[in-house]
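Just the one chain here, laid out as structure tokens, in the form predicted alone.
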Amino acid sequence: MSMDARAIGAQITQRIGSFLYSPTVRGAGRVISVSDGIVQASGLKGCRYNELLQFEDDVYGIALNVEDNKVGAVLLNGLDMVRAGERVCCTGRVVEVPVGDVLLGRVVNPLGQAIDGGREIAAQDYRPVESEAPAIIDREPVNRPLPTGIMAVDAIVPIGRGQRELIIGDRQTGKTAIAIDAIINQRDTDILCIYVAIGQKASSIAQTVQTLEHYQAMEHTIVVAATASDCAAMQYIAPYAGCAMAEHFMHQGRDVLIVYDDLSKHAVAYRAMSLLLRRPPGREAYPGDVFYLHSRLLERAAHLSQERGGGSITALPIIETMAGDISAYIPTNVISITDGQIFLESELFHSGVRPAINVGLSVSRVGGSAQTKAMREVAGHLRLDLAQYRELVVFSRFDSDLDKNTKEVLERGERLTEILKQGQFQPMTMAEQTALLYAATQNLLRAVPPAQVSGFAPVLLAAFREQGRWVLDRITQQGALDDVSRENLARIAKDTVETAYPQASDGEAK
């Protein structure tokens, strides 16, 4: 068999000419020291802030200190696997997490890996955990309500889609309970939910997931969990990872509710990392950029304009205070970033007022813009009435002889306080809340002893559901109260009160 040397040479020349080689240039260096999950490395020229670094044995870290002759990084995994002298390389990318519908109903870690014992997540899309907040020109005003199902919240401190409403209070005052109730209330809506647990016990997170599953709320929820046993770096990126997952849905034109539980532990984790990186400490030993830590996170919550799809991210950050001190460093920082706060008071909680919302210190800067017309009508003077009641309660302790008007104000305020009491995992629709508040604000419950109003409220609510279902549907459809609705709500309330308290009703009639 003869071979044509010229033909062979031509083929080789053609293949060499068509061969494309595009080498990837990476900065590489060596580990100088490793201590408490913090790595100091040298030789990483061109390394950028927040860049993902790759160590041997598939160990990764984030570059947080970029200096002239060395880089300080925090490890995400393999805390005991990195040794001094090992090779480290730049990856040219930042930390990314999987996003999309495939994550709904799952419990994942801040890297998007499943930790619920289910199948591995096969995501098609990824997003970086850090991204710029939407520009002002790309936003629309917050004017669509996001009902939480909690009457005290929806009436006094309403939340709108795209808002950032802080939940603040001492430990064991019901902060997480409000957030979980808000998630449960979205089970029959088109609003997706993301719950980010930062620095909590694994048993507490498991209990929360079990609660959401019990109330059929996990189908539209993603749980991002960075437990107390996870390293500080995982707790640090957890809220940003959850926000990246929410942004994917927002840019598709969908509405998302995200809960950060809680940012106090997030700040503590960042402080630990910063001190180990030898950054100069500031007030309460926090680094100087701790404000930027939370501002760049919460500013990503927005209501996008119709040109951008019209989606929204509503953020409910949670902050834990010490002895009710809302003037501490982290609480004041987050208060100044958010659009209002729900302040939960220990004294109210232990006295049986639950949710224990302090009306004087709680505020929503969106206000009535995020309420239906019907709710604005019945709750318009609610805050003022409750504030007057709280003030009179203090003065009434010093004087046993009160005039008739003062007694009436006290009784009215007590009834309003009792009607706002609501058990956990018992969300109400906006129409049901409107009906109850209409009965309370129109003095239709004056025959009910104030101490028994909270116990009578479920009876009245059941009457509205059975006898006035069409009225509730009418309020839901119109979003307002008309004369027909008012007349029928008053009739049902009066009949129910007369049935339960016939003697008191007869006495008032006389």
Given for the second form:
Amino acid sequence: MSMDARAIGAQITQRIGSFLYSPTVRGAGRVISVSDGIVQASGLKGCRYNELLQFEDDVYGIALNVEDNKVGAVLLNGLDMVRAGERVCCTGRVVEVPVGDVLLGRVVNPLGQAIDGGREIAAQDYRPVESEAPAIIDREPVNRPLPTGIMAVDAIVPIGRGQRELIIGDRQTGKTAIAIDAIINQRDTDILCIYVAIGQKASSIAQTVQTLEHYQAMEHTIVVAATASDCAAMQYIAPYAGCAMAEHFMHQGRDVLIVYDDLSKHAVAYRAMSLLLRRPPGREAYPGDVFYLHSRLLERAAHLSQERGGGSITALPIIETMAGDISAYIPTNVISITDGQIFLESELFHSGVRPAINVGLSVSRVGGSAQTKAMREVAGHLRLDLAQYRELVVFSRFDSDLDKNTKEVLERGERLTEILKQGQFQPMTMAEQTALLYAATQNLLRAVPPAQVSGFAPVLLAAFREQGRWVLDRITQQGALDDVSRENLARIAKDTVETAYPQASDGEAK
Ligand code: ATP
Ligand code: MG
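Form predicted alone done; form predicted together with adenosine-5'-triphosphate now:
The next block holds the full complex; its first chain is the one shown before.
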């Protein structure tokens, strides 16, 4: 093959022409002061809000206060490695985390680095932790259920895919338990889960991971953990990092359940950072933009339209209250952002009503439209019946001489309260819940003394599972109750009650 000089010249010119070299100009500056993980730096020309800053020795920080002649930043790592006078430069990027299937089953820190002692995470894709929420046009109303397996939740405060439902309550009232049960219930579904632990003890997180592993729920779950001993900046970005991982799946058309446990500690970490950055404190010493802190996070939960792939992120943020005060600053903020709340009460928890859901104060503003017809039929009156019962209980304390009607309402309410009790890690399918609630609301359990109903429920459930498997399958398939299902449910319930309480049932019959 021969080539003349001109052809060679043309080739070279073409190659040079296609050579792209675009030098990046980065602002560089010096550290003025450093204390408590907060850095003040000068000379960072063109630095932008939320930009990742690079210090010497691979230490990174986030620029949060961008002023005329100096920048205030929080450090993400190497808190005691940065010295005054050191060089710092802008990176032109925001914090990014690895995303994708490789993270499933792993425990990572908010930067996406493995902290479970396993292999390093070799991700193909990265995503910035902060990104804009989907627009209104790209969304679809919540119309598919996300069953939690907890009867009291699925019947009274149903959750739909793409919803944001707050779990709120005092300390030790079973908030985490509800979220973990919901994650475990997604075992055999196509829903992926992300559990973001913020400011918890490392030992509690380890225990949660162990629980998830024990119930084979870790395969479809990512745990993002910023422990109480991590710096405030790590706790601050943890929920955004978890959300970025969820968004990646959502844009692939998959469904994700994300739990933020808990956002009170997140707000406290942000308050610490803001005060150290010398931002003016407002109510309860929180900075003025603490509402935006949570609204921009929770707005990213969405149910995308079919054109956008139809994926969804369902968010279960958790808030801890002090002495049941839901009108404090952070609780009211988050209540106003979410589509409803599950309010847990210490008093109920200690009187043995577990999950300790206060039916009166708990609502789900959008989930009802995602409930199955069968569930709507049996649970329709539940809230009202329970409310009536609670009101009567207060009055009946004064008067022991009650008429027959009132007694009946009281007993019925007591039975309903009992049937809604459910232990941890015992999820029930929608059909099983429907069957149990059908028995309770149709008064088929009247031969069972109210105090023994919660003990009798597992027996009845076992009977439904053994003798009525086909009825349960039928309910699951049809999503509604027909006469055949109703008859058979009633028959099984009656037989089981008669076997367990023969005398009482005889008395009823006469
Ligand atoms: P914290 O404020 O410490 O985060 P929390 O509100 O998240 O507490 P959990 O840790 O979920 O509460 O639960 C507190 C205790 O109650 C745990 O020991 C848990 O096992 C128990 N518990 C929670 N729910 C139930 C339930 N449905 N049945 C029996 N025990 C439960
Ligand atoms: Mg908890």
